[in-house]
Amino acid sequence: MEKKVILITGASSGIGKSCAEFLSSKSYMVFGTTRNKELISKSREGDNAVAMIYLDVINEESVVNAVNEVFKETGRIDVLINNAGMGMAGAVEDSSDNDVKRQFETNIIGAVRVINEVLPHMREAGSGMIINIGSVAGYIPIPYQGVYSATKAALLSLTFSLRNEIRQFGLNACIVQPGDTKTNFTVNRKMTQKSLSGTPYESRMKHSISVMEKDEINGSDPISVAKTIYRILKRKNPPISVTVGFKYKIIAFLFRIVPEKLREALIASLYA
């Protein structure tokens, strides 16, 4: 049986990375993206090698040629991972509009370009999965990171009219939300400007990051959100929307049915 053809963006490192070589070695034929030009020449090296090509998801040219180039090779692509994104904290009193639009452009704008680019293709091949990688920052707004959740509420809403537009063509999408996760993004985190200089936020702010800090230093492995995707592409109907672990399940169970003001208080007692 010939492998299913999986591209997933921002495959370099962290979730992206853990689930390019997993599903790698589930015998699927997997392309990760990256704008890190030389992973690309030490790719393709190896058994379950993962073809690294690169993309930019804010570069409409770019998202183009990845496209074409997978395509071109494989005549096929079976799964599309929608996983590159970034985050910045900082109050939203100090986002500034570049800030707001550089994660927007990324997390949505690029995930919809990518998105828009493959749909042709499953479309005439009448098959196809896409799934995002939202976050339970999505659902669960965290203070000093609003942004960054907003765009992963965006992404939740934008995964559910897409499921419903495409499955008359015999095609899929659902949305994959980890809770707090080991990756490089914690020692990578990316601040707002105006939250460096003086900010009348400034002590609630570093109390929440380090809250957040710690949750993600003793998060779960990011190969746990590959296995769940593996778990989703063997589904013959997999679900709109799945939670990464136990814990964040839960959570995700009692914010759906407690009140919202006492979800807010929940979150202040955590965070702000």
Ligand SMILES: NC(=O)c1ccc[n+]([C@@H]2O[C@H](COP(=O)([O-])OP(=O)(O)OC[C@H]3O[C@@H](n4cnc5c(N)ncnc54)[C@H](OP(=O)(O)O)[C@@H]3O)[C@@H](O)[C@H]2O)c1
Second form
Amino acid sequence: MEKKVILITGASSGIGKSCAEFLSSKSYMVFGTTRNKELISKSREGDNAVAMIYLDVINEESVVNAVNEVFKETGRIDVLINNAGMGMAGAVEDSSDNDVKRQFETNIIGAVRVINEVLPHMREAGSGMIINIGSVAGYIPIPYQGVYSATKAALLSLTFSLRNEIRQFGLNACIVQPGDTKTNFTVNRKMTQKSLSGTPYESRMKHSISVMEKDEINGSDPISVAKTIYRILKRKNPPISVTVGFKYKIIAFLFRIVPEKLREALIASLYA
Ligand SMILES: NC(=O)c1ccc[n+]([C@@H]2O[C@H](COP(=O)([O-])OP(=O)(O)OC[C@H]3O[C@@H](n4cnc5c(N)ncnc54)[C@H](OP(=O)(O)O)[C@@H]3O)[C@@H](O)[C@H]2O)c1
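Switch from the form predicted alone, shown above, to the form predicted in complex with this ligand and output its structure.
The next block holds the full complex; its first chain is the one shown before.
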């Protein structure tokens, strides 16, 4: 049987890299993407190697080229894992237009850009699955990561809409929401410009970010996300959204049933 083709954005490190390696070991043909030209390798070493191609979600041309390249080589894209993303920290008041644009440009506009490039191929084939990588922060908004949390809430909302739009073509979408995961996300986190130059939020922000960083560094191995995605791909009727890890599933459940004010108090006790 022909191998299914998977395109994973942001496969140079962390969750994307783990997914790429794990899924290629499970006999999928995997194309990963990176902005790092030194990591580009079109040759596959052995059956399970991942081909790495250039893609910057902020650059439309690179998205078009990357999707075309995969399609030209394989004639199909069965699964898109929309994983590329970054985090920006700082109080909402300390987030300039540019900070907000940069965060949304990567995590939302970039994700939609890739979806829109892949969908015509999937529609023509009459099958395909889009897996968006959201975050627990999409429904548990974290202080001093308000804009990041907003991008992940937007991705959650977008996934719901997308499912109802693409079902008529035989296509499916799902959102996978990891909790704290040990990746380069922590060192790659950017601070908003204003939060670096003396802010009334400074002491609480620093405390909150240090809690976040500690949780991430002690977080789950990204392989847990890869295994979750593998299980989703094996299912005949995939779920709409999946929270990764037992601990976060319990937290997600509690957050659905407790009143808003209590939810807010819980978040404040952890981060604020
Ligand atoms: N780590 C966590 O605790 C956690 C929790 C929940 C959700 N997530 C989400 O998981 C996803 C992956 O993050 P990670 O934790 O694996 O972090 P990571 O180790 O920093 O990896 C981020 C990946 O995204 C790519 N990327 C960043 N900006 C990009 C852009 N403009 N265009 C294309 N690719 C870009 C990077 O690739 P290059 O630099 O090579 O281009 C890299 O491969 C993100 O969407 C993140 O929001 C992470």
